[in-house]
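What follows is one chain in structure tokens, specifically the form predicted alone.
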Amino acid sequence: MERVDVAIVGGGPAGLSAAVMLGRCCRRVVVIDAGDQRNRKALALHGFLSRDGIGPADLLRAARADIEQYPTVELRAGRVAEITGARGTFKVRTEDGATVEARRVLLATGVTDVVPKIAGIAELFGRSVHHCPHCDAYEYAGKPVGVYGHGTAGREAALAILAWTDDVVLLTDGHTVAARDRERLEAQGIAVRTERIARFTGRDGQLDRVEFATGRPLRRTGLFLATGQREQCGLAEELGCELTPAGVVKTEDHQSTRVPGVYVAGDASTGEQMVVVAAAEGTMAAVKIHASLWEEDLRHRRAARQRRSNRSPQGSARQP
């Protein structure tokens, strides 16, 4: 069975950033990537110093080119079906049946946004329907924007968008709004539409209007979802990692988890969910992983030297 120092599951910014750092530490690494990154449908990513506005696919191509200079790092296309074993001897099996033994595992599998099943939204998602205002709201500054959600999440998301535009409408898609919430929203100039939504319409990825089952349509140029997310896969939970109430993995120092030898970086872990943060978390995890491996390596080196010394014939020491 092939044996590596680290198996990284997920080839997005977190996984690739970790792979670069581990490659620089001369670690043997395999990155297994299914190719379903969260932002793959987005036109551009933002907030990444020197890369603001770059397309997600372009960033990944540049990152993979960086990795090519490190001969100990291998990128593989595939989906991990199962991870078994424990620290030092994890067995990582892909759907095609291949298995790698890894001393450490880094999960950089990300999350999947919950997108409501409403006609027209799939064609708009990532282009004029978004989940993160910090990433995409700047392009809608001063424009008419909708927020899809209900309850506390919907209310707070609608209030947050006021940092970019005053023309905000909360769409609850049939959910009622508590009187206290409605009063707070309307006091800030945010209108509320509670009718069921029939469809979103637009052209070439650009939202034009929201059509309701009853009532007049609403023209909007952008929409932000407050619908939550879920882990991209169940590997972390299957390994015994602890999840937060928000559904992401609880991490500790340098992206470590409660499971020895398992690390989680990127959107699948706690913290801000941005590309630049995911890349930083990947690097932090890599530094910690290398340090933990090096402690073991030093013990093995010391033990090997001791064994060689014990096997040396008596009297072989150099005479004065």
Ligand SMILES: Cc1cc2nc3c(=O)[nH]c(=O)nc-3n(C[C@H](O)[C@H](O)[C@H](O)COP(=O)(O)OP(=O)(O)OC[C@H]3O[C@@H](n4cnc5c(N)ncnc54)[C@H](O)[C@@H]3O)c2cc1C
Contents of the next structure:
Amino acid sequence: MERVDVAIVGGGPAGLSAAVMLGRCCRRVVVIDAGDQRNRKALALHGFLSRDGIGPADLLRAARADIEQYPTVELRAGRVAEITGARGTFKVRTEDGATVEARRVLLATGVTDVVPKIAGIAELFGRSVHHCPHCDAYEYAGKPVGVYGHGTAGREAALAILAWTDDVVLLTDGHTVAARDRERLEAQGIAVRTERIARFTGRDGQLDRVEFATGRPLRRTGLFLATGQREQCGLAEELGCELTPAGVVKTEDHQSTRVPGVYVAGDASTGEQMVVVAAAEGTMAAVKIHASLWEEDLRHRRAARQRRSNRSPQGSARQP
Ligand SMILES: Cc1cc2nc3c(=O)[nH]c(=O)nc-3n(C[C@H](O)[C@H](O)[C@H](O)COP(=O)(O)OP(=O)(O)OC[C@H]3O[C@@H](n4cnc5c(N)ncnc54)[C@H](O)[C@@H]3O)c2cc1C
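So the form predicted alone is up there; where is the form predicted in complex with the ligand?
Everything in the complex follows now, all chains and molecules, and the chain you saw is the first one.
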């Protein structure tokens, strides 16, 4: 069976960043990626110093080109179905049945956003329907914006958007709003529409209006979702990693988890969910993984030298 130092599951910013650093440490690495990066539908990504506004596909291309410089790193398309074994001898099996043995595993598998099943929204997601104000609200400064959600999440998301625009309407899609929440929202000038939503309309990815099952339509140029997310895959849980109440993996020093030899970086781990953070976490994990492998390697080197010296005539002379 093929054996590598590190198997990285996921080839988004976290996984690729780790791969570059491990390549620079001369580690044998395989990156297995299903190609479903969270922001692949976004027009542009923001907030990554020196890359502000770059298209997600362009960033991936540049990252993959970086990796090509490191001959010990291999990128493979595929989906990991199962990981068994333990630190030192993990068996990483892909859906096509291929298995690779890895001394360490880095999960950089990301999360996926919950997008409500409403007509028109899928075509707009990532272009004028977003979930992260830090990433995308700047483009809507002073413009009419909707926030889709209910309960505490909906209320807090609507209040947060006020930092960019005063024209905010909370759309609860049939959910009632507690009197205290309504009072708090209206005190900040946020209108609330509780009717069921029939469809979102727009052209070329640009939201134009919200149509309700009953009641007059509403013009909006942008929409922010407060609908949550889920892990892209259950590998971390199956390996025994602990999840936080938010549903991501609890990580500790340098992206380590409570499972020896398993590291998690990027959106799938605790911490801000942003490209630059995912990339940084990938690097941190790589540094830690290399250090833990190097400790083992030093022990093996020492033992090998000892064996050699015991076999040599001088070594034998020293034997009692
Ligand atoms: C519409 C949108 C816009 C965004 N805009 C911004 C922005 O402007 N700025 C910003 O900083 N952030 C932005 N983000 C957030 C950003 O996308 C994430 O923070 C970032 O992608 C996290 O990187 P990652 O490597 O952790 O995960 P991802 O990029 O999601 O990559 C995870 C990879 O793992 C793969 N994978 C999962 N399971 C398996 C498996 N079992 N086997 C093999 N591969 C697997 C997936 O297919 C995927 O390719 C945006 C997100 C969205 C949805």
